[in-house]
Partner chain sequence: MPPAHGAPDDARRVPHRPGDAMHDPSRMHHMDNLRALAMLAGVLFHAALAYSPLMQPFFPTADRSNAAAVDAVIWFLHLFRMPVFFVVAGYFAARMVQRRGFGAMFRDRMLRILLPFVLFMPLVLWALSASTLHAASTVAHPSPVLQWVAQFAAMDDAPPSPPSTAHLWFLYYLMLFYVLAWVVDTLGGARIGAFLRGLHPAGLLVALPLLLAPALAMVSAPHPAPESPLPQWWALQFFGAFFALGWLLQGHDAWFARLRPVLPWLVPASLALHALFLHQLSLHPPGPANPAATWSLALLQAFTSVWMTLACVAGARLLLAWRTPLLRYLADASYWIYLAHLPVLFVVQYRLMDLDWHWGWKLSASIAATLAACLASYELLVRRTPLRRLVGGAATSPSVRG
Amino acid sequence: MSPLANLPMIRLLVAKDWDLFQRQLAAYVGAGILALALIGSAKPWTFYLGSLLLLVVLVAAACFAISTSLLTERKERTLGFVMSLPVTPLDFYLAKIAGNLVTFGVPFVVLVGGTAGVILSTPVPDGLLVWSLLVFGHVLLAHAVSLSVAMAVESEGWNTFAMIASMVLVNPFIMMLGQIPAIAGPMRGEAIVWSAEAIAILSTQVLLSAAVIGFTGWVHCRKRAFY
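Chain structure, single chain, in the form predicted alone:
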């Protein structure tokens, strides 16, 4: 059966996840808006506090989307109910990927847009825009890797390790950006400088995110059963 033939069932599974988690996601967006308000005040202490809060919100939203829609479902053994529905393993994969793209993607896009708006409309240096988008790109890639591991590995311990490890790497990544003159140099200025290094890093992040999700989809296409 073609995945498109089961599109109504896939939509129902995505809607189920959204209905279950939309209040929590609204709370993450609210916390992110608070973080952006602190950043926009452009005072040293509020900028630091807001930046830290924004990172925490992004990481928490990414982990929440995966743990609630996949790990908790397995732990509570509700997957058996899904298996009783007229869905194939590929249908299930598409529903979970689409559901995670919605539950994580909505707060992610809102906060990316909010961050860009704050940087461009407040005394915060406009040069921070490129650096900020690279950090968002890392979170996106980390989420893609964690989601793919959660789809492929049944062990809750390994899934938790993958989520924590990929998200914790944001700090070394930020330090690495600070060591690249073409990226760190313009951060305090008003010019938005897309250096070759910045374009290469962001392009790699986006392509790797798509490749990881695509490879996981290819693996699930070959499955004939849920296990």
Given for the second form:
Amino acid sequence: MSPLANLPMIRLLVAKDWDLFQRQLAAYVGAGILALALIGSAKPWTFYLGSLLLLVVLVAAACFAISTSLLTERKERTLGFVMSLPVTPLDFYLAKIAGNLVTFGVPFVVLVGGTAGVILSTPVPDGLLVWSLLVFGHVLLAHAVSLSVAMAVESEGWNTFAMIASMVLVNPFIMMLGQIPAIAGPMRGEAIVWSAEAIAILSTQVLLSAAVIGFTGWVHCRKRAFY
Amino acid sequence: MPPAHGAPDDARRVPHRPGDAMHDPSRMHHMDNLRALAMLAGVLFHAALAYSPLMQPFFPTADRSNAAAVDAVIWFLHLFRMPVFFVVAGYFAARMVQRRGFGAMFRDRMLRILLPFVLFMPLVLWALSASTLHAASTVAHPSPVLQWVAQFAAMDDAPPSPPSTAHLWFLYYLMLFYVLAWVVDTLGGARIGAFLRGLHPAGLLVALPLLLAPALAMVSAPHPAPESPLPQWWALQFFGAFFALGWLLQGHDAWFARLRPVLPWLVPASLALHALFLHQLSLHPPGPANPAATWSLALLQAFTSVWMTLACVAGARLLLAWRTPLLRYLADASYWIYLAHLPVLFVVQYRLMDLDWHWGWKLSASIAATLAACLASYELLVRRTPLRRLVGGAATSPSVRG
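Now show me the form predicted in complex with the partner chain; what you just gave was the form predicted alone.
Next comes the full complex, this chain leading.
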């Protein structure tokens, strides 16, 4: 059965995830708006508090979406029920990707846009935009890796490790950015400088994210059964 | 229609002629009329800013001819005009959610709020910018802002002006409040709403202003318009409270009956508070020396806002629950007037700046010309065209009016 032929079932699986997630997603969206409002106040302490809250919201949304949509589903034997439905492993994969696009992708895009708006429309130096996008790029890559691991590996331990390790790596990543003069230098200035280093890092993050998700999809395409 | 849906009693008594929106029993006439009057008040407010001594350093169309009496009137209006709009918006949003759910409400608001915001904001910003730049180079008696614009335009390396939503900030905040309404509802906000509705209205008349005063103390007095594309904390708190109030009161007519004993006192009490506000404002005028309102100014603004907004909404139920073709027409045209009036007003007032007229004549002429242009363009561009579905009045679908 082609994935398109089973679109109604994929839609139902996404709707199921939406029903399960919407309370938590509502909390993340509310916290995201609060974070943007704090950043928008353009005072040093509200800016730092808002930025921190924004990062916490993003990481929490990323981990929560994976944990609830895949890991808890396995634990509570919901997957057994899903397997009894007329769905192929690819349908299941597409439903999970679509579900995560909503639960993580929508807040992610809104928060990236909001952060860019904050930087460009407040006294915060515009040079911070490149650095911020690179940090968002890391969160995107970490989410893609965690999602793929969760889809491919059943072990809860490995999944927890993948999520925590990939997200915590944001700290050394931020430190690493601080060590690159072409990125750290223009951060406090008004000019938005897209250095070769910054372009290379961002391209790698986006391409790796797409490759990891694509590879997981390819593996699922070849599966004839769920296990 | 059951009373729980919030239809006024008179609407159920009047026979409905099929196909005649004027006699549609689901129509909330007092809310339509209130919206039309609030829109007219908006045109008056924006037009009068040019003749306000307080706004001379800040408003592009500030005129040589001005009067302190203008300040006394418009800053009173300012404190409840937009809150009334937010109460009406919250009321209709709750009504649609109650009838058709959040999904339908979001779909409708994407079409009626987000799409017009995205489509018209570039046009409005371009029109305001073009007329201001033209005026800066042609007006013989420019305002301080126009003088600054002329100097700015002459600079070779002038930085771009900060992004703004202009007067369309209202649409932007509405979208935020629709999302936040879903957040609060999903997290079990209905229980809090039921608790708040159970309180006596007199408690709300005291508690709500006290809750809103800290938000108003964060910004200058009179409070500015939150035109930045970023959500402003004070505006979320202040205007969000009025949106929530409209949401909570939808379908709860009994609450207004409980408010009725204090209703006659709200307007005179608010006028007295406003007199105090003007006195305090003369001691702490807005400017670099007073970037934020004093606590007394914030409290006076908060009490006047809440009391006058409730007086308008409750008063409309008593005094405006009837149908009139003129107000119905203005209510239908109000969205278009809201979108179009400021660019038109700027063009008109820039033309008036060099005339040696009394401010009263200039104010009357600018209001008349702006309304005439807006209504003519409504007839030509909106009322009988597909644009009506986006920015026209309640037409064919009940979803349009919530």
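Model, not experiment: these values are computed from the prediction. Residue numbers count along the first chain shown, from 1. So that the term is clear: the rigid core is the largest set of C-alpha atoms that superpose within 1.5 Å between two forms.
Once the rigid core is used as the reference frame, the Cα position of Ala62 differs between the two forms by less than 2 Å. Core-aligned Cα shift between the two forms at Leu36: this is 2.7 Å.
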